[in-house]
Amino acid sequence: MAREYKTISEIAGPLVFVQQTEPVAYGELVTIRLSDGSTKRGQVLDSSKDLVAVQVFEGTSGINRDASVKFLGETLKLGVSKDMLGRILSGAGDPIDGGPEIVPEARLDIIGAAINPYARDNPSEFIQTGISTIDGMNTLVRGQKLPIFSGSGLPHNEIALQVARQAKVRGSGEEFAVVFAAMGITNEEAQFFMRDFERTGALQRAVLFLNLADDPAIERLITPRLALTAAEYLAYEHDYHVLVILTDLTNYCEALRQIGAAREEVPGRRGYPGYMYTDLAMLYERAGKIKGRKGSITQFPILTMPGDDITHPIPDLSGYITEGQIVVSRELHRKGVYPPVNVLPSLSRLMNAGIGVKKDHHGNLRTLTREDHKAVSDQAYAGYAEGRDLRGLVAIVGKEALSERDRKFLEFADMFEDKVVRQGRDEDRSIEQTLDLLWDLLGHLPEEALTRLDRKYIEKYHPKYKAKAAHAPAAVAATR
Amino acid sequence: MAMQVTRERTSGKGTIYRISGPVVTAQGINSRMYDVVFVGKEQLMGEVIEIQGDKTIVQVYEDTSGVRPGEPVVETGRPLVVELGPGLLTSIYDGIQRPLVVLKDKMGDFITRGVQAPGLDHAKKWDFKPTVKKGDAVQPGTILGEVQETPTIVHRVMVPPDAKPSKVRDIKAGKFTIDEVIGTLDDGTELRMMHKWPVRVPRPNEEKLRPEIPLITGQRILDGLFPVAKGGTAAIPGPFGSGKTVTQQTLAKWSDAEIVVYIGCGERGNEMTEVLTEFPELKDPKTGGPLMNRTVLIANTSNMPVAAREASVYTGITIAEYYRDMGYDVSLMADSTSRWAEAMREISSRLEEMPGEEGYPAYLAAKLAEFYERAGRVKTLSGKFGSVTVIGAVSPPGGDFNEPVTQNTLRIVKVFWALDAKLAQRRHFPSINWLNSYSLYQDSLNDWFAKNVGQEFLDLRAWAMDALQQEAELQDIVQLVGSDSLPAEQQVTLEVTRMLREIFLQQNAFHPIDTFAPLERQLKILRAIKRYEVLSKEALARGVPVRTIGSVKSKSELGKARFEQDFDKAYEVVMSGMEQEFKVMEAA
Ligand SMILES: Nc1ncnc2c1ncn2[C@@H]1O[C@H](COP(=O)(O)OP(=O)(O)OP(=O)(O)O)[C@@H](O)[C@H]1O
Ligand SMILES: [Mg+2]
């Protein structure tokens, strides 16, 4: 039986304090009825015999001492169903597309329990996104959490959409279901996503949770949890491979900071709560694969780095949790390169598991991408890094002062940005195309500088030998 | 059965007054500090961390959502302990030694709560062979007998360190569970293969010894330039993605410790799964058996309860000390100590303690020091020699080492492997910065290296460090004028240091051969690069242009030799090739 109290003693920021209640559970769901009859929802953050602190999702404006507080006796749950696919919901999980109510098949706690590490399955299936800087250099695999670190005004949404459109596990024929959670993005941005989902028919296999810029800030704390709960249900009960796009985590963290400040907690770095790492981990760690279950959750969160600063707590703590990051660069964007991914600070930690040719448990060879993938990508990294460094030097001493070798590297960096990084918004490159493209460019570097490439790969894929091999008998090609 | 182990000596009962996340305030109990209590209807396990008047404050190791004031709190009258006995190896535990395998059986794929699970299998029978006999005098720590715990590791059953000196009244050989009595002492003490030990109390030893034997890691930059001693302490600080975990995993795989305790403290679930799938398949270079046979894993990932994360490092180090006491060399990896420190910070802030620097509790430095102090090479109570080497990852916010956890750690540890984001971005791995890193063990290990590898190794190390220092200075000039304007001699130096960086310092942890380089191979690579320098300088003196010298093929061949199964053969080919190349070089 729900209990109702009119004993609000204090209201501070997004928090309401209630006195003299029955024992209230930590994390319990609350509704607050205002004097005008409207209601707001909240959750218990601290519960003692004397005082209960409630965080109100829709904000506390309009609440006064007359409001009555009802404790619902359970923690926050989401009614989930396969019919959620194709639907648009609010940031609090209510339908806003004019469609019918969702009849739940189950009601799940939105906090989400941690996957037992022993139950996890190693993510190792290559997802081809068709974007060279991702596939070739920072490969995404099923079950990974790989965020985009971007800045305001940069085309991260375009990249996320291109990934959502093009992502596939080759040879599987399975399509991803998309769970999309917006936190505090503008209506215009949300429209941009929705139009694209509609245009490509992706909406039918998508669930959208929208908390927009003018929606309550504290609600943002539950939106991604609702989305991930829906994703888990689709993945683990209905065998979907789910791609979760969360945007913008920066707004989520601001809401977290607001709660911390209202509770007068000792802040951590730059005013964000000391537990932000753990809090973010509770979201990001919900990506993964579980042994014996068919579905999977791959996360592609987006965050905008305040001041383009990668050491800011939001990207920093994220980077410490996620399995790499795709860094979008303002400099490349200014140069007119799309997608402006700077591969140097980008990383995919699960790349090694998902690329190349691997032996499985039975000793059989499994082709994931191509045997030379790792080596080519390492070589391209080294080359691009060296070339970029030289740009600084050229600015001081001029191109003429460079050695022959250095000049080659400088050109390599330019070509890399122009040919590998740059691609069309609808250009869907196969991994072979990407790798061949990289070889073409590496062919311009002095051969003795290709220290990361095995002889056997050079002989097989290097343009110089490949061309020869095509014309001459194989034996001749092998004896350099 | 589970109940019997974890719920003994139940005493007083009280009620919950307040719940604030992992911190629960109880009323009406009188537990001691650090005693274990069970809170709420679901009997969630927790530990007393503060006592204020009639209120007892408890950190709870499980999620507290749904718990209400007024629910019961049950005392146990004992501190947080781990079960020590055969069956630890190959296990994977959460932060409070609950086997994740058992949790999966009881809870399914997700970790829920309210489930007790003892650390060891109490039903399994082990074959015990006594090494003492009736009438033998025994001390705390005396080895009573042996159990083949895994195909590669013999478990030595000891008199618990808190027992009294006595004599063996009787002792039996045969198959026993860890709860069965295998013998008794004259004073009536019953002997079993398992005993419990409170995690926050260091296990005693006879004496601490000077660390003078290196932990051989097979990592060129570590063994070659910044070695850690067996029983020593090392920190690897670095920003995200710079290689802390890969380095720790590589050390767990290849270093010449006999037992590995790997603590995933507040890090990623997938990384633990990776270890779990990889280690049973990898062969330990010494015994040829699967690495898992000598490994204990502790996985309290970032999304698992923070209080259990706080406890995980203590659980880990206590297990490490236990194997040390058997006379083993143990290495303990803690990834990451920063997450442990943050767990302390979170609990402390819930207690509304006066915060120190950046919100960390004022006792942060003391806790770090106490933890690293549990490392060491010791003479054990039974007169054997054993060691615990502690290698801690540190995750400084924003990659800035000027923060409390890094700074306080550096004040304690003797080896500093500084990871560098710039190197990582260039895919220079391991991205350990050779100019900032140091090892304070170098001098005390020199004798060992001179005796076991040769003085040449030490000389080459000094030469390499010197060259790399010079390079740093030369690079400053190159940045202003370009490398072509340097004198020929210095251009050669840059070529040599490029080789040192690319061939010696860089090492691919994922390459089946390169991932582990025995000392002999490390020596040869250094020798080859040094030879290149000598030959280059001779050639310069003959008037050979730098460009010709720089285009020597054997350079890249040397790099590739690292990946050859038969390195020695490839090395011979490279070396004779190099001599030949220089011989035919002509003056301009
Ligand atoms: N020795 C190495 N050889 C090859 N690759 C490496 C090596 N060390 C690191 N890497 C690469 O760098 C990536 C990041 O390394 P790692 O996961 O160890 O970083 P980390 O410092 O533990 O980061 P975090 O703090 O976020 O956990 C790896 O996924 C791998 O691709
Ligand atoms: Mg790590």
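Computed from a prediction, not measured in an experiment: that's the story for all the values here. So that the term is clear: the rigid core is the largest set of C-alpha atoms that superpose within 1.5 Å between two forms. Positions refer to the first chain, counted from 1. Compared with the form predicted on its own:
- Shown in the overlay between the two forms, fitted on the rigid core, is a CA shift at Asp97 of 2 Å or greater.
- After superposition on the rigid core, the Cα of Phe416 moves by less than 2 Å between the two forms.
- The two forms, fitted on the rigid core, differ between the two forms by 2 Å or more at the CA of Gln55.
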Given for the second form:
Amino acid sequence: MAREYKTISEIAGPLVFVQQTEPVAYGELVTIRLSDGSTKRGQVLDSSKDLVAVQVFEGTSGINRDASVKFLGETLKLGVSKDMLGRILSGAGDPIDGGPEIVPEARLDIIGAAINPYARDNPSEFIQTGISTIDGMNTLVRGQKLPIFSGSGLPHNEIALQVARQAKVRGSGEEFAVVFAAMGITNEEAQFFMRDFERTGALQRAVLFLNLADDPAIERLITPRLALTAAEYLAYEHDYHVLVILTDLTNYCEALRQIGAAREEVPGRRGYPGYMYTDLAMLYERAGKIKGRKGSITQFPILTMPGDDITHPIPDLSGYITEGQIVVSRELHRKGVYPPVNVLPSLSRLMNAGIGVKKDHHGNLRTLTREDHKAVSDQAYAGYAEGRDLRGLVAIVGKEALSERDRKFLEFADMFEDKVVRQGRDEDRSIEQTLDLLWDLLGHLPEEALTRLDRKYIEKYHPKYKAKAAHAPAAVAATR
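What I would like now is the form predicted on its own, since the data block earlier showed the form predicted in complex with its partner chain; can you produce it?
Just the single chain follows, nothing else.
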């Protein structure tokens, strides 16, 4: 039985405080009837013996003490269906693409259920994004959570869209879907996302949730949870491999801070609530694979670091929970390099599990990428790091003071940025193309400097030996 009260004691920002209620549950849904007869929706944010705090989704303007508050006795649920694919929804889960209402096959609680650690399967399959700096150097693995650390004005959204268009699990033939949730974006950005998904046909296998900057801050807290609920349904009920892209988690955390201030909570670091770590973990930990289930959820969250500060609480806490990060560089962006991914501070902690040739449970060999992937990636990383260090030295002593070996490494760093990092916005490179590209560049370094590469790989893949191998059969044929 729904209970209705006219005991509003205070209205603060997005919150309404109600007194003298019966016990109500945390997260319970609420409708507020205004004196003009209109209604607004809300959710219980805090429940104590004397006072209940209700966050109002549509904002508190127009609400006064005469308004009546009705507690509905149920938590927020999302109506889910396979028909969600190809649809564009608001941050509250309502269709905004002019299409019909979605007829739900089930209604699921948006908080979701945590995956039992015992039931979790280890991520081990390579996801090809078509972007060399990710595939070759910081590989994304199915079931991983790998955030992009970016800054304001950098093309992280373009990178996210490119991944959404191009991502695939190679050789599996299994169905792949993208759930894209944008929080606190401008109308212009929303139009950009919708146009890009429609232009490339990627919308057919995607579900979009768009929360705009002028939508209530409360809705920003719901949007990623709706997206993850849709992803869990597609993954675990329909066996899809789901890639969840969340942008921008900084806007999500700002909404957390805003609501914390309205509740007059004691702030933590930089004014963010002390429970932000737990709150972010509740989102990130909904990625993964479950033993015995075909489907999986891989997360690709994006956050813009305020002031490009990687020690800011949002990237700092995210780094503790996620399995690595892709760092977008302002320096490379200024040079006109796209995608401006700096591979040196970037990291994928699960990369080794998803590359190379591995034995499966039955002892059979599985080719995930290519046998030389780890070695060539390490060697390219070391070469690029040395070349970048030498740039600082050149600024002091000049290029003429360098040895021949050092000049080669300096040139390698420039070529790495120009040939490997730089690629077209619609360029979809296979992992073989990326690895061959790395070998071509490593061919410019002295062979004795390739200390991280096994001799058998050098003789098989190094451009010098590949050219000899290609000429050898021709020479034999000519002598006959």
